[in-house]
Each structure stands twice: as C-alpha cells, then as structure tokens.
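As a starting point, one isolated chain is supplied in structure tokens, in the form predicted on its own.
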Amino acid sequence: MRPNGRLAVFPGSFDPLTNGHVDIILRSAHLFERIVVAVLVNVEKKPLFTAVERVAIIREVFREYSNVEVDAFDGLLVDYARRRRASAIIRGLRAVSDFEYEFQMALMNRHLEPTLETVFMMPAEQYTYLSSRLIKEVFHLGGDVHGLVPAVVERRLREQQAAGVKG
C-alpha cells in the first residue's frame, strides 16, 4: 500500500457528535488535505443514533467543508485506513486517563500497518471534559447541552426525547 500523505481518518462512534469532536475535525482539516470522519458500526452496542443517522448528522455539520468526508466502517480500523489509502489516524485525547488506552491502540495499529501514523490531538480547553457518554447522560437527566454539541445534534436529541426514545 502506498498511503496518500494528505488523507487522515478520524474514527469514532460519534454517538452523539460533540463540539470537542468538531474542534478536532476542523483543526485536522487544516493539517491534512482531506479528513474522513469514520463512524464505527458496532453491532454489539445499542447506540442512541443509528450509523446512518450519525453519518447524516456529521455530514450536515460539515456540509460546507469540501475536505471533510463522512463514512461508516466496521472491522479493524487499519483495514479501513488501508482501503482508503490513509497515512494517518487522528485520535483525540481529553485527559491523561485517555492516553494509556490510546497509546496501546496506536502501537497495535503500527504493528498491523507500519506505514500508518497516529496523530494525537487535544480538543480546545472548554471541551476537554466532554464525552458522548456524558452528553447522553446529562441530556437524559434533564441537563442543558446547548453549546456542547452542534445545533443539529441538540435538535435530534430533543426529537428523540419527544418521541420517547431511550438512549
């Protein structure tokens, strides 16, 4: 495989997409010619939003960014990155507690595909405590998530709430 040095993959569940994710995607888009936001499809988990919904939400958020693409994948990330001819994987680090797991994954990915680099990025300070899990928990307990997620995500959360969907 000859990687495309200008393509990076930012994988995740994005259930839901947070402003911390948005921050990393936008900053990555300045470092790489193209970014693929790769939505992980995990059949063993019951997500709040389906993979199709998550892809649609992310596409809506980044519709004005021609160098940001959204796709879904399952299986090994390195296999997906290899198919896309990516040269890098973007991973967000919020805190030191994220580092150990991400470090192990980066080393395993390097073992599986030595040409693939992992680039760690920290979100802007105001988003360092955000996680999709925390957003879901706060929202479902009646907390305000305005300013923590893109407007489309907040709207979709409220629509699900009105429809009585549990997450």
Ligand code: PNS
Given for the second form:
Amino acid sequence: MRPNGRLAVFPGSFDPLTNGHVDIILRSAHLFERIVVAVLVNVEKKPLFTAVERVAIIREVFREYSNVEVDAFDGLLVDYARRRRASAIIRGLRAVSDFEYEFQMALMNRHLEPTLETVFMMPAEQYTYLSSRLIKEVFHLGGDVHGLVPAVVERRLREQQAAGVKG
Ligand code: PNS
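Form predicted on its own already given; the form predicted in complex with 4'-phosphopantetheine (PNS) follows:
Then the entire complex follows, led off by the chain already shown.
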C-alpha cells in the first residue's frame, strides 16, 4: 500500500505532554495534512500517567484541531507508521545533546523502513530546555511548572499529588 504523503506520525512517551511538544505538534500540523500523535504505551515500568491518561490529556489539548489525531501504540514505531500509511515521523530537536540519540533512531528506523522519512523540527527558543523528565522532577520537588505545560497537565499533576501518587 502506498504511504499517504500528507500524514505524519509524532511519536513519544509524552509523560507528561509539555509546551515544547505542543509547539512541535502545531508546527507540524501546518506542514502536513494530518498529524497522528502516537503515545508509546510501555514507556517505563512506572509512568506518571497511564497511556490511556496520556492519550486523554493530549486529546483534550488538541480537541479543536481537526487534523490532529491522538492514538496509542506499542511495538516498533515503523510497524505502527506502516499500518497508518504515514510518510514521515516527526521528532523535535532541542539542542545538540538530542542529536546523537535522534540520529541513531532516525537511521535505525530508516534501516527498518527505507520509505519512511524522519523530519526534525525545532521548538520555539523558550521551550528548548524543557523535557518531561525535568517537569516531573521540578513539580515533585515543589517547583512551579506554570507556562511550561498545558493547563490540563498542570491540573492533572496537582490531582495526582493530592491523591498521593508519586511520579
Ligand atoms: O519521547 P521519547 O521517549 O523520546 O520517544 C521515544 C520513542 C517513543 C519515539 C521511541 O522510544 C520509539 O520509537 N519506541 C518504539 C519502539 C521502537 O520502534 N524502537 C526502535 C527505535 S529506533
């Protein structure tokens, strides 16, 4: 089956979604006809949010964007992209430190599926230092993450904290 040249997959753990991710999704939604935000199910042994919760959060953030779809996936990314007939994988590049890991992944994915291109996008400068890992750490140590994550993520973090759940 031929890939759909206008569909791109933006894969990630999104645990949690940050404003850097949001920025990349909005930029890619201008470039491609349709973006599928693909949430990796088995991110680590104890993710902060379950895959179902991560999908629900991202859906809420993008509920007004008809060309942004949110889905969960497991297994190889290239298999998922093939099933969706995507022509591109979107990845965000924040700094040189991202490069080596991203380069390895892009080339491995190309080895596995030569027709699938990886497209790198840079977020707005104010998000270049953001990562899900830092958001979790800062929040759990009492730091302010306002403006760094969407309001719904902030709310869910507070709800989890109130319920006594540790990330
Ligand atoms: O947001 P992340 O955690 O940096 O995203 C990493 C992700 C989900 C893109 C990567 O771990 C992935 O593609 N996992 C699926 C399994 C797979 O295909 N592994 C081979 C990658 S070369």
